Structures are given as C-alpha cells and as structure tokens.
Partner chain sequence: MAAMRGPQVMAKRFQKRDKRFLGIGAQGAIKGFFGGNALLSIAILLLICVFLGKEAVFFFPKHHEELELYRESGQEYVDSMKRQVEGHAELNGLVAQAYYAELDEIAGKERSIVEAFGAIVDTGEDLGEDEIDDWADARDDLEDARDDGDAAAIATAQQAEAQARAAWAAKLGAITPELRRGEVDSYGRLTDADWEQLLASLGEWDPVEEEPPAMVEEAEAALKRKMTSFGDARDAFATAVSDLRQLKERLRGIAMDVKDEAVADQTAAARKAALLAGAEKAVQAEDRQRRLDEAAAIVIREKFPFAERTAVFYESKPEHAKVAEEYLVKFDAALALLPVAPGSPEAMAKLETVREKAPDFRSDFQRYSAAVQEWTHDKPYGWFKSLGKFFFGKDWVTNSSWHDFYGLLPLFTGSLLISLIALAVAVPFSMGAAIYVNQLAHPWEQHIIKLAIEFVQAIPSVVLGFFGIMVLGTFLRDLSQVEWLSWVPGFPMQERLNILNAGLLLALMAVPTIFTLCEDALNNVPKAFTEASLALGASKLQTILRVLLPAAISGILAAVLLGFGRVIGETMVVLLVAGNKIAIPDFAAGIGVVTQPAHTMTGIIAQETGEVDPGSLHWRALFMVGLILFAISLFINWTAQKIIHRFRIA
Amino acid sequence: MSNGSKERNPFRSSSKRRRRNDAGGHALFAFFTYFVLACTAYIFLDIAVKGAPVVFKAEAPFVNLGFIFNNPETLVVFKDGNGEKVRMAMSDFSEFKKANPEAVITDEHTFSYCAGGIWGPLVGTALLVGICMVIALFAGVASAIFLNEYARHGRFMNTIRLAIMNLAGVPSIVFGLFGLGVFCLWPWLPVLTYEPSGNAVATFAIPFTDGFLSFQGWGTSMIAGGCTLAIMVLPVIIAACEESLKAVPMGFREAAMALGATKWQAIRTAVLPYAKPGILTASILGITRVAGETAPIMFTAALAHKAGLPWAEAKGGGLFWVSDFFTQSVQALPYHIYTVSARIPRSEDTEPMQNGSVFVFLLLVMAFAALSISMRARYRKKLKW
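Let's have the structure for this sequence by itself, in the form predicted on its own.
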C-alpha cells in the first residue's frame, strides 16, 4: 500500500459539492443553536439587570430583607408641599397622615400590591409545592413501580402508557378548570369545622367536641391547589420514574430473587436504590414546573392579597386546626407576578415590584435546576454497575 493511500481518509467525501453542503448544514445547525442560547442569555441578563438592584444592596446585609420578608401592600405615590415625589406603602402613608395632619399632599395615586415585599407569595408557593410533591411523588413512584415491575405487557397497558403521555401535553389551564370543578366546587369533599357551611350536603356532629364533619367541599384553598398541581405533574413523574426503573439491569432483580427475596424485596433493595438518581431528578424537575404554573393556582388556590399567613389565621385546635389550615386560600408568587405585571400599568413606580418578583422567581427555578443536577451527579458517582 502506497503512502498516498495510507494518508487518504476513506470516509472523506470525494465530491466538493457534498463537502460544501455538509459545511453549510453544520453552520446552519450551529447558528440556530447559538441563536437560541443568545436569546435565552439576553432574557436572563435583562431580568437580572433590572431585578438585582431591587433584591440586593451595596451595604450590609447586602440583601433587601424588607422585600423578601414583608407582605405586598398598596403603593401610594404623591407630591409633598415642596413638589417632591414621595413613595410610601399604605401602612406607612396612614401613619404619616396621622403624624402630620397639616401635611400638603397633592397628585396622589395608588398602585395595588406594588409596595412591601413578597413574603406571602413565597410562603404560599412553598406550601402549594410541598403539598403537590408529597401527593405526586407517592402516587407517581407507586404507579411507575406497578407499570414497570408488576403489570403485564399488552395492549391495555400500552394504552394506559399512551394516556399518561397524552396527559403530559394537556394545557395547564385545563387542569385548572378540572381542579376548580372537582376540588373547589364538588360538595362531597369533607372538612372538619366548628361552623358548617349553609351549602353543606351532609353534616355529622363529632362526639365529645363542638365540631362537625361537614361535606361542603374545599372551595378555593391550599389543598385544592396542591391536589390540582399534583395531578398536573403526575404524568411527568410517572414517565421519568418508569424510565429510571427500566435503566436498572434485569440481572439485579434476578439475582435478588435467586437468593430467596420476594418480588417487593427485590424491588426495594436491588432496584429502587439504583433508580433513586432518576427519581430525585424527576421530582425536582416537577417542582420547577409546578412552581411556575399560574392558571391552576389562579382557579383553585390563590388570592391577590391576604393579610396574614395561613398558620396565623387557622382556627381551632388539633385536627380542626389542621383542616382549617389546609382549606385556606394563599398567595402565590406566579399569580402575584401576573397580577402586578398584567393588571397594573407599568411605570417607574411599579417596576421595582415587577422586576424584583420575576428576578426572585428566576433564582428559585435556577436553584432547583442546579440542585437537580448536583444530586443526580452525586448519586451516580455512588451507584455504579
């Protein structure tokens, strides 16, 4: 064999036209890839540039704690006697008027929910996501185990899997309407209460207490929103968990059962530990999805304004307090962002609340995504086969 034949690449196209087409396709794919990345980077940078000054400060403690730990309030904008523009929260404005009854106030304007902070929406979002993930993880992992480990392969099970995949593509507003009809308006959902509603379809007195078991529905409440979000994210969790279970080699199951383990013992000791990275990743990605949903929360759980936190306004004791806690409506950060951005005219007075809320929400989503990546890498290093 000659030196020329050794140096020649046998897989290299001999046609210059084909090489040009290949280079053009490579450039086209690279252009669209970097174009998408550039658009994403621009959006993130724009949010960061506008929102970071609201959340962070140049002096200690370097974080605007008032924005994080105060509830939203109405913003009052007016001009004082010197013609200078003044911005105050409604509570501060009321105190100012009491302390200065002779103060000259002109050109007064109010903007709802644009003063104070986002503590109430943050707490409400955390509670809704917590309820959602407790329900969705238990039901999702159990369903994935059944579909992958116990169910027989056939047309019926394939139909169920297809239905699950189709549910993953249903718009969130449809889930919101479903949750409104089932969890909010259906009267046969029970609550423990001291004062049954007049619309209750059945009421039973609980012995040795002053309370009742009342079938009156949950109404717009935290538990209704959490259940709606759980149903919405279930298809994603089931599909991801089933794929994680499928990735575990069949030999693990066979070896465990050959040693005398039952079916469940084999799954619990030889399958689930190795599927844990995928299950955790699915759960955290599910959190990032439901945390940003607006339509289901708006229909089933959220209020634009709520004076107190759920645990502070819950009444009764014991199980009655728990029931009252979960049947309260809450604020939520996605709905708060929608309210201050879509329902309130954008101006220099409302921009700090709008930009700061979006920036905090972006940080939360990025934190959950980073947590998902780090946990998956950590468990994959520990579990190798």
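What you see is a predicted model, and the numbers here were worked out from it, not measured in a lab. Rigid core here is just the name for the largest C-alpha set that superposes within 1.5 Å across the two forms. Numbering follows the first chain given and starts at 1. Compared with the form predicted together with its partner chain:
- The Cα shift for Gly278 between the two forms, taken after rigid core superposition, is 2 angstroms or larger.
- Once both forms are fitted on their rigid core, the CA atom of Leu364 lies less than 2 Å apart between the two forms.
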Given for the second form:
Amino acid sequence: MSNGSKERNPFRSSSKRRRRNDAGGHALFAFFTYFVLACTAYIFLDIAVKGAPVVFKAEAPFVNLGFIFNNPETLVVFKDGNGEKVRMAMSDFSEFKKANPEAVITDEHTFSYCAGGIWGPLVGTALLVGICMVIALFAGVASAIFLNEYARHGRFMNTIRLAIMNLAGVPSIVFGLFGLGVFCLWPWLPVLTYEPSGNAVATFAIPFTDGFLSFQGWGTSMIAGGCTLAIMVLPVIIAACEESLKAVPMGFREAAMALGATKWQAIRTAVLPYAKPGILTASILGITRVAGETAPIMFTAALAHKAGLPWAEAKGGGLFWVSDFFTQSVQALPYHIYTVSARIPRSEDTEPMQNGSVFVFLLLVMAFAALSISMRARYRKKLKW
Amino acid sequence: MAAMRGPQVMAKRFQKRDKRFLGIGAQGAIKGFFGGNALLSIAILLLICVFLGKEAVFFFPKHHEELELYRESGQEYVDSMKRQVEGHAELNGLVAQAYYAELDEIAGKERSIVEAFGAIVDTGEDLGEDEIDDWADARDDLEDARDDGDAAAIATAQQAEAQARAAWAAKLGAITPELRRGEVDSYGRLTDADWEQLLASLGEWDPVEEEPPAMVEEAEAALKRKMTSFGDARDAFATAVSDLRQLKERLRGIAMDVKDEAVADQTAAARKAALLAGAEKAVQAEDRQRRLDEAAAIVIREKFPFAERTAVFYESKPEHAKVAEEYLVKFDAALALLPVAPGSPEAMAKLETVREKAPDFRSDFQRYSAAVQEWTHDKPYGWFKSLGKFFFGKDWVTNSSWHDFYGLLPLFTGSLLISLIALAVAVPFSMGAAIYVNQLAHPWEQHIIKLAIEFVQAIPSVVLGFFGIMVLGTFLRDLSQVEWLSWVPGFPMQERLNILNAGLLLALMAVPTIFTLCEDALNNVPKAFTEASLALGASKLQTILRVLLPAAISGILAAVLLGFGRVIGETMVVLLVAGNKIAIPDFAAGIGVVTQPAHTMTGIIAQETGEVDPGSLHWRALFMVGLILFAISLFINWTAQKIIHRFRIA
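Next block: the form predicted together with its partner chain, after the form predicted on its own:
Let us now look at the entire complex, which starts with that chain.
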C-alpha cells in the first residue's frame, strides 16, 4: 500500500559483492598511502646510498672530516705520465705543478666547486638560519601573544588572521623578489662603513672614528637573506606559538590576575614559562622550514663561491666589524647544491661532491625535523593539565 | 604560615604601579607593542604589494614605449615577413622529415634489396676472389681467341671458360648458405619471399662485368623513380621561399640600423652631459679636450627622423606584394607535387599534417601580407595591444640584439601544465591516504603514517630537484624507450628534463599539504553522519564514498586549491627539472605534450633576476611576473577561505 515498500534501501546490495568491494577499497586506499611513503623512502635511500660513501669512511674517525671542514674548491682532473687519472683540488694542483715542473699532464679538465668540502656553505646556512630565527621568533612570539592574549574577536582580528594565512601561501620566490627590493636595494637601510658607496642617499661621519653611518642599503648580504627568510617563516612560527599559548589553561591567567597581577605580569609569570617548550618546538620547526629554502636567498644572500669564512672576511673594528660581518654575502648549502647540480655537468668526477652535499643537507634537515616532531610529541604528552 | 606567605609575596610582586606617560600606561604600551608585532603580517603583505608594485608598475609604460619604437623603426614591418618565412620553415621541416622517413621506410624494400645485394657482392668478391679472377682470365682468353679466329683455340678457351664459370657457380653455391641474413639485410626489411628470390637470382649475377641480377636492377630503378618525384617536390617546397627570405634579410639589416640609431639618439643628451661633466673633472688638458670633442660630435636631435629613415620600407611594399604572390603560387604548386600516398606511415602522417596546416598557414600568410601592406611607422601603438603583448604574447625573448619580447603565455602555460600534472597525481594519492588514515587504518598505523608524511613535508625542494636530475629523469627516459610501452603518448621522450618529471616531483611536494588538509576536513565531519550511515546498513566503503566525502567536500576542495597554490609557486624543482625551454609546448602532441620541456613563471624569475640591471625593462618584467604570482597566490588563498566558509556544516 505505502510507498515504503518500493523505496529501496540505497545501500542494499549482495553481501558478497559488498565485502569484495569493501576489501578492494581498503586495499586501494592502503596502496595510495604506502605508495607515497615508498617513493619517499626510495628517495631517502637513494641519496643515502650514494652520499654516505662520500661522507663516512670505514676507519676512525669514520667521518670524512675533509669533506665537512674544507671549503669548496675547483676540481682539476688530468692524466699523469702513466696515463692514470688524477683528481686534485686547484690549490693542490698548483703546488703539485710547482713541485714537479717536469710532470706530464694531459687531458686536463676543471670543474668549479667540486673539490674540497662544504664547510663554507654549512657555516653560511647556519648563520642565515640563526639570523632568521632571532628575528622571526621575536616578531612571531610577540604576534602570537597579542593574538592569543590581548586581541578580541572582531573585524581587526579577522583581518590579521587573514593576512597571516595569505602570507603563508605566498610563493617563496616572491619573498625573494621582495627581499631583493627591500633589503638589498632600498637605499634607506643603514650600514657602518669606512667607505660609503656612491649610491648612498645620506652619510653621516661618526665622531672620533674615520667611519660613516651610511644609508646605502644592505646589498646582497646575510642580514638581507636572514630578514627575507624570517618574513617567510613568520606564519609558521605564529601558528605554532599560538598553539602552545592556547594549551596553557585559562585558570593560570585567572589565578595570577586574581592575585592582583597585571595582564603583562600574568603573561610573563603564568603563561610564558609553561608555553616555553612549545615555543622552542616552534622554533625548531621553523629551522626545518628555513634551512631547506633556496629561492628566497638566491639573490638576497647567497653566492656560489667565497674564499674565506665570514668572520675572516669582515674588516674593521668594533661595531664596524659587526656591520661588515652582517652585510657580506655568504655561501649557503642549498644554493651550493643548486649550483653543483644545475651548472656543473654530471660525471663520475663531480658526483662525489653532488651526492655528498645533498646527503649532508638532507641529513641535517631531517634531523631537525625529527627533533621538532619528537619534542612536540613529548610536550603534548606532558601538557595534560 | 609559610603557605600563607606565598600568595602575599606574589600579590606584592603584582602590585600595580600605574605610571603614565603621555596618557599611555605601561599595560597599554605593552599591549601596543604586541599589537604592533601582530600588525607586522598585514604590513608585510602591504609592503610586498608596494615594493613589487613599485618595480613592476612602470613596466607597462616602458614596454609600450619599446613597442612603439619597434613599430617606428620598421622592425614590426620586417617581423611580419619573418613570421611568413618562419611559418614556411615549419612546414618545410615537416616535408623534409617526411622525405627522410620515406627514404628510410618506403623505399625501404628496394633500398634493402640494393643494399643487401651490395653486402653479398662484398662477401662474394672477398671469398670467391680466385674464381672470379680465373673466370675473368678465361673470358679474356676466349675473347682473344675469337679475335684471332683460330677454331681450335676457341674451343679450348670455351672449355676453360665453361670450367671457370662452373667453378664460380660452385663457389657461389658454397657461399650462399654462409650469408647471414641479419648482417646482409641490416634493416631486416626483406620478407622471406624477397630473400629467397634474391638468393635465387644470384645466378644471374655477373661478378666480372659487375652486372647485378635483374631483380636488383629493377629495385634500383624503382628507388630512383620513387625518390626523384618526392625529391623534386621537396626541392620545390624548400626553394619557394627564397625570394621572400632575401627581401626580409635585406630589410632586416636596415631596420636594425634604424633602431640602433634611434636608441643612440634617445641617450644622446645624457651622454653629452656625462662627457661634459667628465671634461670638467678631467685633470689633463688633452683628456679634457678629447671629451669635449666627443661631446661636440654628439648631435642632439629634437626628434628622430623616422619618416625619412623608414622610407625604404614603404618603397619595398610593392616588391613584397609581388614576391608574396609569387610565393603563394609556388607554394601551391609544390604542395600539389608532394606525393599523396607515400609508403611510409610516418611520412604519410607528416605530409598529412602539412596538408592540414596548409590552409591555416595560407591564411596566416595572407594576414601577415596584409599587415605588411598596412604598416605605417607613425600609427600609434594601442594600449590594449601592448597589454595583450605581455599577457598573451607567445614569445619571451630577452637579451636579443633585435627586439626583446616579454610575453607571459609560454611561462604561464608551463607553470599551469606542470601544476595540473602534479595535482592530477597528488590528489588521488593524498585523498586516498587521508581516507585510509582517517577511516581504515589501525591507530598505530595512523600515527606512523602521519609522522612519515611530516618527513615528506620536510624534504627541501632543492633535494627533490636534484633527485629529478640525477635519478628520475634518467629513469623516465629509460622507461620511455622500452619497446612495449611505445604506445604511451609522448614515448619515447626526447628530453630527460621535462614537464612530466617536474610534475611528478611536485606531486610529492603537494601530497603533505593536501593530505593534512583533507584529513582535517574528514575529521570535521560529525561522527553522527558516519554512525547513522553504518546503522542503516551501509558498508564502510559506501559510507566513505557517499556520506563522508560529500560531507567533507568543501574542505577537500580547499585542500586541493591550497595544494595547487603550493605547487604553482614552487621554484627550485621546476628550475632544475622542467627543462627551461621558453616556448609554448606543442599541444598537437595530445597528452604527449607532457614529455616536452617547458619554462615556468617561478623558474624565469629565479633564473634571470640575478643577471639583469635593476630598473631595466627586463627587470621590471620579472617583477611583473612576481606580482602576478603574488596575485595568483592571494586569489587561491582567498577562494579557499570562501569555499570553507560557504559550505561549512553547521
């Protein structure tokens, strides 16, 4: 009589088919998941297998210290009198030629940046990341405190959140262009120098020294690169810090305020100490993101080759040294990898440098990633108030 | 007592000291400080707009100026002819390819017969050298005897000759089984019947006079016949354009000179001022005099006499009309000469393409002819046209001595194509993984997979690019050369670094983003939905596909969009792996287009920004591309937000 009997259960089907479909779906979804993971594992393995022999060795100290602690150099490959292939760094090669003027050298090739090690790029990356994290943590923690502790919901707040979210989606190369325009070329950024550049918009002689405070822009420099990276990583830091601030129970603040604390005193004594581990985790997460970036530093900070380490290259004394130190360009590991993989032809002579530097880089980034993940896990476990 | 003191001490510490400065208390100042930092994000976004905009905004006026110069100097006029010649060259290339394919394939059988016989001759002459010599001697003797007219001698000589012939025949019989077919017929194009026939006909072969069997002679004749008609057609095709090309080359030099002079004219005043300033500063008298002389030599003209200098182009218009008309006649004739049904399928396809493209080419050719006739140097360049030249321009040519073109289209196409491939691969995988983790996996599995995905996210892009160059590119190319995969469109691929390679790597980069957001979206679906579905008797799979996914669709869409934003803005992978060829990929290849190299918006910025002068037009063009990328990313984010809000489940 009623329509009910005609309406079929939309889910009705034979149980056998259903079970088969279910199993198939399950298998398909599992395949998708594990295929992605397998691909990733293959990439890691491939890089490890090719790179580990360059970085590690069988006898003590088990690590190829020369690869870690030398600067990149030009590689010379030639055939000696016996027709045997010899590989040498450029500096060794010139000494060798001086020592054996009669040596027969044939079939000589040179490959830039492919001998020596990666000490310069490693140091440069560490400096860039350091500068970036100091700036980003300062601004990021302050923003997070405002958003979580002070701001009230409303249009203003929504605008800020929208801005942060949009900032997170901006392509890294656009940050690079922005950094180039602002930190490298905008002339109203001050440096301390003995010889102001011709492009300076204003120079002031500093009394009692023969130096100047010159507004000439920072040029391609580690401070410019650090600032660019800081801006890029800001949304990540803000989000992570906010999470850790949110995790501190409201009761802590209320108790402090009830005891007569001002808002700021409550934050300082009852919130920040408990959010500290979370902020630390956020900073390591930020390091992971920043250390791997190449595009933003390509034209703001990095250069392919530099003879000495940054502190040896800086000139002057006191504040002038500090200024000169921060406004010099640096080598950076990701940029070094870009250089050796894109501009140097691939051959058995260049592969050790290529594979070795990628392996070290991946190892470092993954170590930081693992550290941040494990710290977060521990922190979350602890934070059961 | 002690317990009581704690709060008191604390309370004392917290005592308010309400000092105010300019009406702002300490608390207000602190709040202001934090608020200021939070405003930083907005400030940065605005600053990005300002600084990118500042560099980019003057791109269009300057670009417009350059385009006007392009027209005034007559370069536009010459380029119309150049496009005609280029259009011809494209078809001509196809015809040449067809010719060689034909030579290889069709004439293959005849060619193989001739070549196989050649190989047989080599072997036979090598192994049967003595017999051939003996036979030759015997025949000479017979000849001599016949000349002498001595009957007895003739008979002896005939006998000797017959013996030598028999010896050769025996030798040939011995050689024939030793001929290896694979070596003789190196292309392997002869059928069994052909092969047998060739071997059988070897008896007709006269190694002394080097006369081949009739079959081989026929093949040679056929080869010649077939290829000459095609060869003539090909030559006619190739030479049809030569008059037009000569005209173009002659005018091109003139246009180049006009442009250089006009540019020199524009900078004349500045150069003169610089020289005069230098002369004032110069210490040595002769140095100063030299500069003054140089400055005096620079003539500053109010306006460059384009009309006078470009008169030659106006004069050449009738000549071009004539040459163009002649060309079209020759083109049609050559087109008719091309063989209609060549034997090789490849040549057939190529010629087919030529015939298909011919009408378009003809209409383009006539359009360009019209453009040539209509060109006047002083017609103002339209603003819409100059904007269109950037946004829809098909060429991005920089550092050229002729004219720099800044057309976004090839870069945008490359970026879009790579991103779409990346999404097409990443979306099923990350959605599948999200469903698996959210609905099907064990708790410990969930934990491990999420952890692993975080590691995937942490892989630096330059490492992925390195992997693409070193491993994936080679792997894909080797895979594409596997014979039984040759039906796949685009296989075998020409280049190691191409769109597909970059797209696959970017897919891996997009997976963590899409996975995480998808998983969140699935998590946000109220538990009651799935429970109700299961209670109605639906299976797990049915629940997922018909209840869970529709309910989470807004989140999933947003996830895909944000993944797209991540992929289109990625730089290092595409810079290293996409092949960096600035051209719109040839979509005529169908899906096979993905195996071609391309360039991208992000890649071009990374590649060229370091090498151009700040403030130059090229520099501004790159900032303009950056601004467009920025706008795209903002748009994507904004749309994703809207989608999430619009379809949120209450």
